[in-house]
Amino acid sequence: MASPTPPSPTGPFRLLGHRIPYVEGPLKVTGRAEYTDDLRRPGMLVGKLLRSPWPHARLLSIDTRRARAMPGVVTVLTGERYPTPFGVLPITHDETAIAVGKARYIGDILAAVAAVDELTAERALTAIEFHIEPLPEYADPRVGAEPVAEPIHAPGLRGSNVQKEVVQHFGDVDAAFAQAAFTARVRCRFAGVTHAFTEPLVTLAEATPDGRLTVYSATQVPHYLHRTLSEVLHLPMHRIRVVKPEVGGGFGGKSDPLPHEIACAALSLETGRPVKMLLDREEIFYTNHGRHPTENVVRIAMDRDGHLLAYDIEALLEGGAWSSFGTVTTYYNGVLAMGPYRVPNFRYRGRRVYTNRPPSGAMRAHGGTNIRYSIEVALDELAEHAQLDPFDLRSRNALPPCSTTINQFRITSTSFLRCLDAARRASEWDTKFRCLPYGRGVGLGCGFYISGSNSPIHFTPVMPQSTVHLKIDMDGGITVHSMQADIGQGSNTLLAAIVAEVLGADLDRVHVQRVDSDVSPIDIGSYSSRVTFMMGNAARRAAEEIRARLVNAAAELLRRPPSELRVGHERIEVADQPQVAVSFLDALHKAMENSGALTASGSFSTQKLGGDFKGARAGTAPAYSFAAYVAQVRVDSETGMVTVEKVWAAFDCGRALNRLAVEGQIEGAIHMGLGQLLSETMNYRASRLMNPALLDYKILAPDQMPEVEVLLVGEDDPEGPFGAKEAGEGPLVATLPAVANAIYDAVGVRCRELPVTPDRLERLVRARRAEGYAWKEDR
């Protein structure tokens, strides 16, 4: 394995803070890494799903006799066999593995087949017959927000399809607006976008004669899948084993227990044979759980000196057919507006509405992305009204460290002002803003995101949010067990590096075992940017326990008190006489004399944060990341084509423990953000998705990716592991407004509907010209 970049002489750590190649990198680049679809089992059957062609229909009868009689078909399941509802949030269990009573969207699962091969399974699906009663179709959340004749689920608010409504008010918003010198109002519409991860959704389930069920799946949340399998299949958790092989990307799209996983496991239980279910790309679009289509309205009040007085926000979210993470997302669309600025008065009303479309859920920086766009665009409008530079307005209102927002978010560390300063200087903002020729522009966008949700989804039984187990035997290898889900973001590498750093060991001594619920301690998964902070603290504590035992053993060998010793590289040495030392292995073998293998467990749980009002825990986190991005663009006003030339990304993730991974996360987040801004959209005709394929869903091509200059400026967070905070989701949110504000600087039009496709932008520019409007055209 390649060695990490040698540390600088002034760095405080041997490994952490430098560029560490991914420990699984050699396996992945040589094709030897094992993903779920690589797995095979003797006698394995193929599972296939029949999906609804109707957006909303009552299922009167289902006839599976012809399908069951076909040679090679082993079993056919419909919803009545396993009807228990489930969902990732315990307060909204409204999904079923297979539809029960109703089809709720085009793509809803109506039946599952297990057969000896794929062709037989597909033929069996065509032999299933249905009698249905068509029901009213609800594709527009504005219609569903009013009373409806046939609710998609049990009647929501006032007989409507509203799944969740959030109303919060702090301070006196109306009085703040009454005294404001400047106000801005921005209404924006955002199309739904999906994760477009590389690896398809795939599950392999194997029920064995000993009464156990093993499920291998591409998932971000092995523990939540474990719970849900137990609930729906009515098996105790100890009889279920969940294994997560390598995962080829998730971005939130694999952070729910998903219906196909339950259906696949049910097929295996029914047949007593292994069953694999691999979804094609069209099915993945129907599974979705992507970013909510949203319409929001943001009003901001500011005084004459450029100090923010109030936010007044409304958001209407299209939830699709299921709840998923929707309750959390509805809160986040309001509360995550609170940073990175001081806002003394705040009002929010958010509604999430069921529709007969694929379910929306958690997608990278869910809840924070769309609202951040509207706020940052509104702030630029205010800066223009007040004749303030956008940087000056933001720095004037920056949240200070060790402060509390009006809705009682606790801010520990923040290097937001340093982010602003770094982005301003690196981009040469003062020589470019409003100074570049027509068609060229720069724009600023800022960000704020959580480092892990402070509250676990399940509150009972009470348990740590992350636990890490270590074992070292006589061979000197360090085995690490954790249920944190590496989905390509490099968390296994970070886990290994933290353990190696604490113990002074070479990185190649550390072996991170893949997630297996039989041997991995509980960690609640890879979502909400929680892994580095929570897993990192748990791993550090476990390693420190082992380190203390090694130091005590070395003290016996050296006949020195432990207080005089320190851990060096592959040795334990006397602090003021480093030439006096024992090797790592000698200390290990001495420590093992009476106990055998050394084992330790480290865990992490957050303290109680937030207030006592309804929804107070939503958005609370042990720390927050901050960002300031400057984008430079070129706009062809005749065609509406936007070229993003460069992005200067100043980001505060505390101490970057693996700079290679953090830089990669920021670059990837910028690519994803640009896709949502410029091209990606799930196109519908009423409830029918018209582009469920990567050929028609327009992700940015590699040659459309701008140059990115990453500026890591964070100071250590006092509670993060070695000072670290998140760098997974937060790097996305500043991207969209930075480019939108740069487009305004280039051609003088504000973009209120995303994506900003060339035809939309060309129409905006043409309409402004028709009004006699000129923008920088004399330069």
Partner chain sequence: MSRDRPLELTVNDQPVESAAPEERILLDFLREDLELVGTKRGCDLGTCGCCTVWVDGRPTLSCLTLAHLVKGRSVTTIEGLAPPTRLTALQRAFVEHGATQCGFCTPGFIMTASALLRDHPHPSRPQILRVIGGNLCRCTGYTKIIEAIEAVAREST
Contents of the next structure:
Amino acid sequence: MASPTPPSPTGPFRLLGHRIPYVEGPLKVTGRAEYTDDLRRPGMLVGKLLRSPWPHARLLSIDTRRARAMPGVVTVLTGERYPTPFGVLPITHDETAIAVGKARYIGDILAAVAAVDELTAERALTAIEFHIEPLPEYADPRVGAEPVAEPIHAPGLRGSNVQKEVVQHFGDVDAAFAQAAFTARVRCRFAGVTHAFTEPLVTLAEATPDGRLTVYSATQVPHYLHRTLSEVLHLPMHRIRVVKPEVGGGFGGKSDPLPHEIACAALSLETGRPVKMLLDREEIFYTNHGRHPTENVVRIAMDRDGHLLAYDIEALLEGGAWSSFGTVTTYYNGVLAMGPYRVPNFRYRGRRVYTNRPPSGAMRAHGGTNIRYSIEVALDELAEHAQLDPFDLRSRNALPPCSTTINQFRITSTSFLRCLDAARRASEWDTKFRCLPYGRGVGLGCGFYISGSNSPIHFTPVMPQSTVHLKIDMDGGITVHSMQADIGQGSNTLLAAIVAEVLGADLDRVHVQRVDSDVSPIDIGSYSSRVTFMMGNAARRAAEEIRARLVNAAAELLRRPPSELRVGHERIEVADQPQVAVSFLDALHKAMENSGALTASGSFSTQKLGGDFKGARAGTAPAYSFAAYVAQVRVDSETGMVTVEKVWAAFDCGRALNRLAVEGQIEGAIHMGLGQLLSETMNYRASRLMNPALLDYKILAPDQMPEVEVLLVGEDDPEGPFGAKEAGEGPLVATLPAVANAIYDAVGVRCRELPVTPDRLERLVRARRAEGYAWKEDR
Amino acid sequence: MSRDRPLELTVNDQPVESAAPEERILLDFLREDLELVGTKRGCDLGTCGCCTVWVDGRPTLSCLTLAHLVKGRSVTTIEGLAPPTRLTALQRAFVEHGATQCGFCTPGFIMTASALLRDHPHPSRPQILRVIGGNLCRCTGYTKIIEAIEAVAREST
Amino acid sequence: MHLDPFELHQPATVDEALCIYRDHAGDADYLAGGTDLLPNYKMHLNLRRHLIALGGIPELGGIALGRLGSMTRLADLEGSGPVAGAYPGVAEAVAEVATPLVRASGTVGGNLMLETRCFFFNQSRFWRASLGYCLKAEGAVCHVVPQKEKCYATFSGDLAPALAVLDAEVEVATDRGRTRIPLIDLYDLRGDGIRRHTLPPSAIVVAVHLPPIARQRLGTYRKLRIRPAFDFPELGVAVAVRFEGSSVAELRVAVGGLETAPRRFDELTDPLAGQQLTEERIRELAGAITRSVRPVYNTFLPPDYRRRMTGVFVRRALVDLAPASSAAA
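The block above covers the form predicted alone; next, return the form predicted in complex with its partner chain.
What follows is the whole complex; the chain from before opens it.
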């Protein structure tokens, strides 16, 4: 639609680009922000789940009679009642809300109970009796990659537990290796890690006599939950209302529709009463959907001048019991290696294998973290072989703006070279690298991540990925509805700020409403770092539509053509005579004379991107973020203890629309990345998770957090809202290799197995010394 | 048969006369019985600090405290830290410095750090790091939480 | 997570507490700060139907240089300048216990009587049931060292080694009256993760007494763990030493976090009396201690590493305490 008014300004901005405190901050700091577990309904029952103590078992019979007969027990559900399979990806529906026929991991849900209180519900669980046949247990993906006696799901490749295999080859990798002057090969193993958000998983469901079902849940993606509830419970979507209260962190762990959410809703449907189901920490560890335990092998070929020739990558991903996002993960572990460097030849083979363990899924920097680690560590080795500075190697190979990768990713904006430059200068790299005394070191790691997955998960019906609704009535308050999910990353604040910026309004005029599927237009939620880019563009469009009407109304009042006007702070003024103006409210009231409240809808859809080959959509995004981090560490070579002293984090998120939030994302992502590198691990013995508790799952303490110097050097992205790109996930990936390469600079050992716990590092250092060659002045 | 036993204490400066079973945990008593849901349940095992309240002014894990053992004592929750429509200087600083992201750990941090600033208006950075060591935050990397506490320490006279 | 119902007793005297215990022998636990017991109760570990809270007994309180009441909160001990100044090793140890929030409730007595810990024990009822339970709770087999005789759960208190090297004594109340025993004798290395105390189950630790000589010793406590907060010790090394001139008058080394009980190595340190603490002697001692400890794999870090670190930590502690003239390393 051609607008008669001038376009939104390109800056400088009144709000955007500054430090904008969260709009809901005052509620959070006073304990008044409302999370799902804070809600209660009259007559509410407690829902509890019975979980499998067996890693793999055939369920022969289940007897719930004793449990049902207990006083205070209202209902007991088993899998047969709602057996429709589901999953976040339409192509891999292999989960059920409650196990049907088989239990597939320790913690798998076998039955659900609704009772008058927690104690009664727990006692009822112990009264449910099972007759089972134990089945072979598959904990090792290398075993499951081969034919097995009892596949966990329908047999995969050649009767194995392989859920997904991806094979891609662009160019001629073998020829490239044949002509390479330098090659590197690294094999790395990564333990699984999990989100460990502070707010537990919790759902409150309320079926009502009007035939409707309301579900309040701690979710990142209300829309997928909405779809899944409809599919599994056989209720049309319009009779289900999904509400997202405040969510206490997600990091990917609340992005799948989760079985307990469906089980809770089913209990409410069965009983006709509200049911709340709060999972305890152990159950949350079993629900998992965290980063895949991974083993990868990365080979890189480089020519004499330091130009990269080829990547050859293999990855084996341990999927746990369900598919979850795993098909995407399997692609991402290859294709997210395509940046930030130009790679002319590329080969990838990735396999994801089911195991009898809690499901793996999407976790912050999904699919991009482990492969990035191996690539960046391998590049550090190559630089050393070629006697190139690690920065020089990277800048020599940087993808240029407006380019296309060999697998046809479209690169528009990139400020990667500026990231390299900023990190190198701020860290005083050239005075430190290989110059610090033994035990201290610096390392470089770089990053690349999607700014929103270009293709939605669901293709039917065809619809925008983001829609934002605005309403302004005579009170001058601007109500914003959208199903984007603020989970703490600040998307409500950004939504309000974009609307206020475009309309020239004070921020306190804008009220972002709680996500409620009855009134919020669909946005596909908070995952894949898509919110700023997609919701931001949708919000901007909605606000511009209102703005045009306000400007037209002001034009009438001022008797000037709209093209001569501009939007100022709380007013609309004549561009070259700013003293001639009408107030925001006067313009609003004029605009409402015939229509009543002004309403507008803005939406955003991505254009088709990527090639036409199988899997070409994986990793396509309307924009990408870039990063260059330098870490400085101190290693106690005798104990293997690592202290990360400082991280210089140069990041390209285009224009940072809320610097406070962007810094917070970067600092938080570094903390999480350091946790994966140094101590976090889903510690299994065979199929058994040994540490399903926050005491034993080692998230770094405040004392271990390094100083972080954030360097925001991004230039405007041509398509991002006001030039912005993502800053939620990309900031994590560079952290791990930067520190690992710094450890190498400090003590001369390469860390191939994560987490790099002190015992592992101490062993590596001893082994290096035993080999008898020195590192720096450690002689 | 009710196993409830009378329980009298002071909560947010108000006398409370209630009753609860002897095994009632203070966190459950506050959230379920008194509907003071600002105090959060994070891990229920003393390893996250989300449930921190004051008992006689001292930051305490309410998930590991028996309600009947605070009988006659004074409990302060996040709801009682300031009049309902006002923010304390620390609460303001948390908002302005971006020290709250998802907000779930925030009430616990506010309770812990408010007690620190009350007792030591000008804490050193190591002191701050030590004192918040039992409060887990998964969003911020602690950086902005520390900045917010330091900002209040700087401003106080 | 709720607690299963129990009866809560709040005695006002030690005798009353002993009396209540006697009435419910075998079905009662004493409750000090609750930071160890209540998580275990939430996990349904060895539940009793009677809890005897010790917080209302005035005699168990009080902090003085020579006496620490068993119900002294760890945070109060940490914040007590005179005590911290007199016993730097104890001050270091108490400051490293768990987190400030745990120390606000946790007590000296509770830390001394801490339940032993193990991967296979500190788990929910669901988790343990899925493995058929373990020797220490409801089961018949140990999963750490598979057999049916001995429990290998690890003693993870920080204070015990730090107080043991000061020759502290504990005052204990039992049905048969009051006794005072050396603190290190609370623990029975010949026992196991279940039978780890020399005291009867009804006994109450009243106070820790520190002899005047303790104030003349230099001391330090070194704790191995992944994080500087939250974690129990994977190894705790306490050293106390008094020098006369440049020679050792008394030297004590104790370790915790490695075995079912803390251990003091008097047989290795007593011969050093009158000797200079040379680099070589320090290395010999650290090596001997390393060779004698037997950690098992039931905590986060593997036992071979924890053993190696025992030597490193002992050596570093001694080097730091030794007069600059004697140890060069």
